[in-house]
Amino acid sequence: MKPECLLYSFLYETTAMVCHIVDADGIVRFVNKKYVEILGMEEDEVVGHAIVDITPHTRTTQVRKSGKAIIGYNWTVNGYHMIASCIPLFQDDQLIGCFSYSIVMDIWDAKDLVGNVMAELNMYRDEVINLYSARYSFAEIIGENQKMRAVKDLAHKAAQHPSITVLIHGESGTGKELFAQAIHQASNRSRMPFIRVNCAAIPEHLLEAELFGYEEGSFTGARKGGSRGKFELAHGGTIFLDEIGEMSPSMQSKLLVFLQEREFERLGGHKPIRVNVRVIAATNRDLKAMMDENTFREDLYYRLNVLSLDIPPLRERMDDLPLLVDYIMPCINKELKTEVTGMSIEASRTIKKYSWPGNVRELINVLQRSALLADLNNDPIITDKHLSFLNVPSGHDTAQRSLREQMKDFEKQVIARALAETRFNKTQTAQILDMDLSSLYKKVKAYGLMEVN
């Protein structure tokens, strides 16, 4: 008997799996004794039919349509539990169906095993859901501004595009990460990962395994088994690269070389992975005015920023004030336990005075102490005596102020505008600003610019 047949026997007379094989119309065109035993069907009433009639939620039609396997899935039929594959068939690259089959776990008296497995990998998905999931909309994004409805509106059909790499700018505090998480959560990779990393807070000789993992045996104190990075994490969803300005010369040549390849190799490995990831990358910094001083590539930058999202700072929308504060406050109640129901007026015109260098998230440090200071004496609104700690220009007019008083005015401005652009980084401060680095901290200190976290 020739070898083809004697495999065609053996699938088709095999009570250890069941099996079939579709065309590429989804046509049955094999089916075994097993499975139609299973199915509770006549064989003619299978080959020639669709599969899809006979199984609605086929993989079958998923595998056909990407051409790409399904390995190892839980396939349940009229109560006999399974454990499924399907592979596609191509012949001279042309895809011509594909071949299902299926280990029937009830030849082993296992469908304990199966269901304990089931519930501890249902467990892990669970876990995984809950730690790479985006918790933000655009519900959460609250402004009116003219600014800011443009830029909410950009970053609406962005999310529409799935593929498209999109470049987010913004001070510290505007909340770049809301709307990547947003973007996320509007797009049809909203069940899948949103894996978020901060590329200043990982030492530069440990970015790279994070991003792209690494092999077993690659460095020392690499795990048994090797480690998958942050992009196979995020396979099918959306990474966010915060602080991508941050990136080290060599870094951003390998992230490069993935938005242009869309695969990388592991640290330490040699097969390329391929992954189907959106980047969204976030910077407080000028990428423009580092590409001039040679810090960042060029051409790193026109492939990140192919749609740009460029987020005003709160002092640039001051009418949202009002939104803000209204939709803040019952959040801190909640958290803090407190029954502050609002703010009085004097302490609305109070804020507006302020520049905000900590934008939105400074903002919500202000109203949580000040809610503090209100509910400890029983007040039910936010008034100035509870902004005493907040630094603001004096109501006088400019005229009855001395040049002296209203100087130092302007100087608490700019150090906070820079302390701000970067991130209280002193020395970079004391740089941008052409000042003595002792002096910057004097000034620091009496003016109160402490950091916001």
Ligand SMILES: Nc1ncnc2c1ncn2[C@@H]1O[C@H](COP(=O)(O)OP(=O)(O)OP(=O)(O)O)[C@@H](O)[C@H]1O
The other form holds:
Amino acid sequence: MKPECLLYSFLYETTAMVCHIVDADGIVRFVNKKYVEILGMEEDEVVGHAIVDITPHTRTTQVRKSGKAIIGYNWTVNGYHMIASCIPLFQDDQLIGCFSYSIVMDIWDAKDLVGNVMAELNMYRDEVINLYSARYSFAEIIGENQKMRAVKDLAHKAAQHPSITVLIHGESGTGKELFAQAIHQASNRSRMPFIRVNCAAIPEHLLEAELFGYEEGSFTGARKGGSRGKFELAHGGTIFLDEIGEMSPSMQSKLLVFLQEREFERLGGHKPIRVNVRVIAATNRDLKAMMDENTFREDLYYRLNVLSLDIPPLRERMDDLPLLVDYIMPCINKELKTEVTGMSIEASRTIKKYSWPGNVRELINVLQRSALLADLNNDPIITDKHLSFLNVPSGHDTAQRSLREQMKDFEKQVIARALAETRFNKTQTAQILDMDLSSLYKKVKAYGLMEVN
Ligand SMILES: Nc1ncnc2c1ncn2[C@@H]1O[C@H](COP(=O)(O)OP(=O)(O)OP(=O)(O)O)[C@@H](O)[C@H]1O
Ligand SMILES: [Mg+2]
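Same protein, different state: after the form predicted on its own, show the form predicted together with the ligand.
What follows is the entire complex, opening with the chain shown before.
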């Protein structure tokens, strides 16, 4: 077959483009199958007819007049969006017609592709905003107790000074993260990211890369093109360094340098990077005691402790229990689809006797458990019988109870407190209380002081 015949049959058959040729008078002399299909006509309704009668806005009219090509214009026929071109055809310097074409499939695919990519991009953007934004504000921090109020006032001050570093101390479940988020939310950084890094959960050798990022090839397994660290991601916003007491000495030094210079280098990089980030650190460890043991750097402690918040444990603000229960119950009903309206007077007394080593998180847990029990029994409120799993000291007045009983209660409280402070680290608790690990285990079991998740 001659090349021109090959070309002709390709143009006629192809589904990858649409095309047609008109003569110098604007009469269609050739149209390919795909264009006929798109026009929704028969071939003989097109060939031999004036193009203006078929597609009145045809650019061939201009091209025939000017003799100049028009490349890459938008062309829509029957809902098909194309980018088309029209080029004049000459023979012996004489215009004999024009050839119009559009690489249809590519444009359709590209449109779909761009649409899909945009949808995906929007999904990820929402996800990132969701992931890196603070969910809680001050309104969600329940507590009118005097100590709690003082902490909240201080936290409000911290929010008004968006660059000062904040150190939050409190036992497990007291609301350290809640406070960190609320400070970010109430500050002028609220539209920027809030990024949490759990210093205890990331292995030491990965923490530096996680915080400061790395350059390509800086270690085996490093991603191509390197990676930005959490400090860079948090630019303009807040970085929340949770469980700072678990940070290794070498990372403590690197963090100190950042806090002094406000700039850092990526792992394997040599270019200093400056970021504008507020640092909020939190711990349930006694950092001062750690300083005395030389496990926490003194200079870092003072850099972090510009403004410090000491959140009181729940047992020191029992007057907040009713408020907390009122706030938490509707959330539980919604989540567990229960219909428990409140708590009996006896049950309220019972929860006040408990030492709450797991603080508000434990309270939420206990309320969930007892609400489910009440719901199963079709009881509208939580009563003592739904709290029987809670290990509370017996209800007699102090004066009526034996010394032995009261000593036991006291022992239980002391152990519970130490466990809370060490995040249920039994070895550490045994060391602090100067007792055998095995007798600690026995007492933990006997007093039912299991960790609450
Ligand atoms: N004052 C409060 N008002 C309402 N909810 C609270 C309060 N304090 C804590 N919570 C709730 O208790 C749970 C634990 O709070 P959060 O995670 O902030 O504690 P944490 O001190 O960071 O605990 P951990 O030391 O275990 O990390 C969360 O569900 C939080 O919403
Ligand atoms: Mg926390």
